[in-house]
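Read the single chain below, which is given as structure tokens and is the form predicted alone.
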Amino acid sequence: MKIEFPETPEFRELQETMKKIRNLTIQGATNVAIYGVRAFAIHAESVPLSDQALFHHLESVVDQLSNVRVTEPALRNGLRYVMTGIRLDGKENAIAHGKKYLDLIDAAKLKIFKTGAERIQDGSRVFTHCHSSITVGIFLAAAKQGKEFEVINTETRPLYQGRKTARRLLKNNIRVTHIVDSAMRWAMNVFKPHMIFMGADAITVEGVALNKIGSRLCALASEEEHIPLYICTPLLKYDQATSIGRLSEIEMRDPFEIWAEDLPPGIRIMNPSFETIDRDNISAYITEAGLIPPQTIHVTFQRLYGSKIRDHHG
């Protein structure tokens, strides 16, 4: 939906944030939510509109920002959190409501770091795929407790997000073994990790997780090798619309991320960014509510956030 609105500094900043999210300058579900909600709240508070014109405009903005990348419920929940606040308190408090949502994310992350770090012991070997600020935070929290352990992580093609994870861990004196994605099962068989920690970009009402492509392969290999798999994520990544029957979408990225030069004509390239992890392959979710089974995602989210985030299908 095209947004019709006179250019303002706040609106230009919002558009620039959308561009950065789209081209992965801003990446990671948590960071997408932080930057997107902040830019939206600043714009909402500054827009010179009121009453129905205001809500019509802001809903248009929410629609466009929500669809910059389709697999980002943490961002959508944040936008709905701010919209719920605006409907109750007026646009004058939009920035304050945006900050409250970001505070919720920060508080959730700290609880997850603590719970996750408790599961890592001296001598542990932990496997992870892609880059997740949440899983990295758990590893850093465990290291600060003086625990010595090793992380086996994937390079995560085609954009190699796993390298970011490896650099962060090495910088904090955590041992890292870095492997190609296709060596997942081999690495699990050889290194015999004690557990697998992965983040999530979205969670469905059934307790299914959506994460970077390759995650389901990781989950299936973990089942074969009898390694417990934990999804480490704030419940704010719960896709509420799945509770009313909508299926979470899988984003298809630019084929040129895979093959940009000397591409022979006639080749069809598919570049799916995410895939699902069945709840039967998930030992538990590590969340701000503690360690919970996949089947309890919806009720736990409603208990923590149900009154604060509304109109999710508006």
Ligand code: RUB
The other form holds:
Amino acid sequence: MKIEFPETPEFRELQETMKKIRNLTIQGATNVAIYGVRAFAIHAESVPLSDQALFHHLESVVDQLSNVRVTEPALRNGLRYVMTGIRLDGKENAIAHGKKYLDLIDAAKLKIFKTGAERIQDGSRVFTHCHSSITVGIFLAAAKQGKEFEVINTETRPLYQGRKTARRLLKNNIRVTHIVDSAMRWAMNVFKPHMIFMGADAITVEGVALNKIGSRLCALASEEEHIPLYICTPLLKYDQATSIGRLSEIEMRDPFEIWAEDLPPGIRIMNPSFETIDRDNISAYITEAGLIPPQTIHVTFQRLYGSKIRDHHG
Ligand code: RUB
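Next, report the structure of the form predicted in complex with the named molecule; the form predicted alone has already been given.
Let us now look at the entire complex, which starts with that chain.
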């Protein structure tokens, strides 16, 4: 659905943000939430509408923004948070409400970086997949504490987000061994990493994590190699709709990301962006509430955010 109205600079900026989220210029669930909520709040505060027309318009924007990438509940939770604020005290405070949500993200990040860095010791080898700003933040925090450790990371086909991880770590003098995705199990067997740290896009009521495609293979290989796997994420990625029985949706991306030219006629290409990691493969979540078992996701989210963040379904 295309929203035709209104053509303000703030609305154009919002549309530009949506484009950047779609094409991964803005990448990773946390950044998607930060930039999406910020652009939405700025637009909401400036939009020249009131009463019913205002809410009708904003709800359609929330809908559109939430569907740019469907596996991103941290963005949806943030948009709901701002909408609740607007309903309570008007659009004039939309930016302030957006900022409060971003403050929740910032506070969560700091706690996660601290807890995650505790797990890393001198001489640790840590395996990771894709690019997660939260996981990278933990590595940087551990390096800042003077710990000497090594990261083994996948390139992450088809869009090579793993290169982003490798570059950031190298820039901060962290040793990196970079492998193709299909060498995951091999690398675990050869390098015997002490632990696996991965981010998440969504967390379900069962404690299942959704993360970049390849994450479940990584989890299965970790089981074979007896390597503990930690999901590093703010609980703000909890998909509240799963608690009323809905399934978390998995984004399917354009096939051209996999094979752009000289396609053999008749070929079918599938490009799922994410997949689930079974809770039985997750040793713990590293969250703003500390290390928590997958079974406690729902109650911990409720304890921390239950009164503040409700989506339609919560
Ligand atoms: C990125 C990805 C990341 C999570 C967590 O996928 O799967 O592991 O989003 O990221 P994509 P963060 O590149 O398709 O966005 O820790 O930054 O929230």
